[in-house]
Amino acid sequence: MNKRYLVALDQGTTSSRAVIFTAEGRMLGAAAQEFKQYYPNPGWVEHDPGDILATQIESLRAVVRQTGIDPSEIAAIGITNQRETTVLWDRHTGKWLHNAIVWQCRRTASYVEKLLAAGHGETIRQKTGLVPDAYFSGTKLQWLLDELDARESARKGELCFGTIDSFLAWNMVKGHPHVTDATNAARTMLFNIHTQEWDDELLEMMDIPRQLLPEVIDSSHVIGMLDDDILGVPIPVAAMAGDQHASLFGQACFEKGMAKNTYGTGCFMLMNAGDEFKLSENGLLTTVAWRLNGKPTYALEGSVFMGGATIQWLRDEVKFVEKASQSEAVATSVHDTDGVYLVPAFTGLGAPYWDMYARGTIFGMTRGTGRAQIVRAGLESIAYQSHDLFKAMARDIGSEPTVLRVDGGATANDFLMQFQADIIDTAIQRPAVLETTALGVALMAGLAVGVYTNLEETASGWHVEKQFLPEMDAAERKEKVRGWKRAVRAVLAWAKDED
Ligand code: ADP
């Protein structure tokens, strides 16, 4: 029988999804199941690993039912996942010892402070490409081992640590392989992204016994066969990648200088940085984009805290729009913002500024300023913040970026996309399939089983829906960016003044 379908298991922070694609990259169907979030203390976030597993299996069965395909026509399955979330389980029984500690969880902030106080910050940055933070798995695992007093059993090889990719593979693939891919390993703060190995010095810093770590494999790689109980037939599980990495792959950003930006609540930007490791000089993270045939490709990563959330604020708090989609008509009802800048630093400013004490401000208002100018300034602020990341990445890789490919809810806004192209002076491409994370890992899985024979063929699954070319003249662009920088400087000065 013809194996023509590829399936992505997209295990996210609030739901588990399964998506079916044809080999040509067309989406046939998707199913999702939400699961419960646990907040046992302020700033703590947990998931029940049993919920994660059950909702993931159920969404896979549901999408097969809904589309009516024959499971034996599935060529391969890929797993993409919320990153950094940490699970510890018993190697013999499979039973987890604790709820999963979710990436958002801040419980190990004091562990990170201790690492920094001991002078380990620079070593961690140099080896992992990460800025030490409680967000990454290392200190979460350290906390679990402390809390459960589990180091002795870990040393005896009785326990398994894994991020969600690893946990799902162990539970869904025949023979319980204990593996993770290089992109997920790169988010643990325990993995040396130069040598592509777990790093003894880092393990010692966090007192992590090596015996509980998974084997690190390529992102596109046949791990084994899906357990027969799940769909009744064995199917190769052939890729694993963290969600942002899968999305960069799903946007076919295969050349150095190609980038993707996801415009959701926040914005997540990754740029392909080529096959040589380069530590950012602009406060960005360096990470493994993917690893193929043992060779890592690197990426730079940065995020905007207030992306679409700026539009939610305009809708829910100041009530300047009724729906997010209305922002486009309101913004384009005026010719420009009349010199108004909104800096949505509601929760501080991230890369490349990094000031947690910065707060939101609107500059340049006159007696004539109304809601249209402010809504427009809100949309423009998403583009300016993305511009700052994009240019910082360009400085880091030392060459001109070639294209920015976009996805996420706010990309529906054509005004925002055109303004983004104008401000970064680079073409923006919006693909036909906005499910780039799922598509990315499905393509990786297809590559592992020979549906595609090389990367170029994989890219044939990516199709542009609309392209936005820069139209603004250079002087105007320069003037607008200058105004934005001035507004950010003023915000930073306001945050610092203690008198
Ligand atoms: P997430 O995955 O983070 O929930 P989505 O990709 O679903 O985010 O995108 C939703 C975000 O995009 C919301 O913050 C919303 O305000 C914003 N958004 C949705 N449609 C538009 C639009 N037409 N114009 C501007 N912002 C929009």
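Positions refer to the first chain, counted from 1. So that the term is clear: the rigid core is the largest set of C-alpha atoms that superpose within 1.5 Å between two forms. None of the values given here were measured: they were computed from a predicted structure. What changes on going to the form predicted on its own:
- Taking 2 Å as the criterion, residue 336 counts as shifted between these two forms: its C-alpha moves by at least this amount when the rigid core is aligned.
- Core-aligned CA deviation for residue 452 between these two forms: less than 2 Å.
- The Cα position of residue 149 differs by less than 2 Å between these two forms after fitting on the rigid core.
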The other form holds:
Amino acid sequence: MNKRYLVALDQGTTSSRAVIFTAEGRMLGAAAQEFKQYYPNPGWVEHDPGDILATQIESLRAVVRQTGIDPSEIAAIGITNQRETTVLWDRHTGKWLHNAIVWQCRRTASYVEKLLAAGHGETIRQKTGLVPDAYFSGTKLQWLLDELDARESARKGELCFGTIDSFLAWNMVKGHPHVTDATNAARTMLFNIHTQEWDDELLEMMDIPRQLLPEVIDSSHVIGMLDDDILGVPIPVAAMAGDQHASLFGQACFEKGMAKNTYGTGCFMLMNAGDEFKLSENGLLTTVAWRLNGKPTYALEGSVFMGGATIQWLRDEVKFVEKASQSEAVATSVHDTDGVYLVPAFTGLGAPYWDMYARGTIFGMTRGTGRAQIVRAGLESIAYQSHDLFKAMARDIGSEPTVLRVDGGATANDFLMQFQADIIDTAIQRPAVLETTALGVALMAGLAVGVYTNLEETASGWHVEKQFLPEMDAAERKEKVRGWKRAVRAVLAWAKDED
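For comparison with the form predicted in complex with adenosine-5'-diphosphate, kindly provide the form predicted on its own.
Since only the chain itself is given, any partners or molecules it might have are not part of what comes next.
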């Protein structure tokens, strides 16, 4: 077979990346380009869709140049993306009407409050598996339609709504297909994950015209051919999946009860929940893990909004480290935080708390508190937030997973991984290929074009690089978690703004 390579377009919150894999799952090369973040108001986050498109195309061209492969040897391309980020564009010209509203953006909190006040919260939860929140795409689209007075144009079929996967497919695939996959659709608050269709009642709730919605397809599915002018040859674009779902797939979590945690800008823990829909009783989301051959596999998910972004804050805003990679050395220069807890609720708290108005706070500082203690508390906060998700997930399924598979940039930090194992009292497995998000969608693309014939074949390349076993004394663990929970309670109380 001369089609030896699979490519992932990994469009993230701060950069666009392209990664090339061999059919055996070995990473051959990667290229990335960062793009500008826009913060027009406190709590608001935007991206320029043109920046996203340009950096994604250039990263694809760059990785092909760097590896020296012949583009004609690429079997398929998959697209994985930051999920809830919302774009609205003209169906005829392709021009976007506004900057993309990023998943982190909190501008639609008041829209969510109105939905809840009208008694729609439980209907949304039952149909979508989501807890109503400004995080999801539905109210972001609602805001755009209001702000731009664009509903009439939408009803006439003149506009397209999409998450970033949909936007990239429309711009990079011949024929401008207007599609999204079931994993991304499931993050909009508009998609019924029982019927696997856009839901009329939900659309009416938010006054969103059906005419601007994309067609929902399987995660592993040939969408069309890459435009020739990008790499000079047509290549099947054969998969789409939200980044966290692609990561679950790339971690080979194909059995019910298997779980992974991705440490990126945010932290996202997903557990395979099988083929039966189950609502969480502990503040988690139920979502579509992936859809193959028209059949959805479900997942329980918990989201931490500030994971690696906490390290970025320590680097960019307070200048406590020059590079993110220095955080481990600074944190381990002291033996403990000396009782300091950083709750990085800069954009609210996600699961299992779901407080849109919570804000970042540092507790427990004394006159002796310095840079090292705060950096260490920042790293530990990532593990504490993930601990809360892990325990909620365990309560939902009635037992704790025996292992947690991890991926993402922050997993290179051995201190953080060991502290994570200690604080959840569970083994952590770091795979040989950390690029599991990119790998997952590349494997999905390979599955669609026949590089693999079944899930077992896609899992054959997964291997453990390092395992972290819990070492912390039970009493110490209990005391540390107790302090964290006190800090979170204080943040939640502050957010209520009660006299």
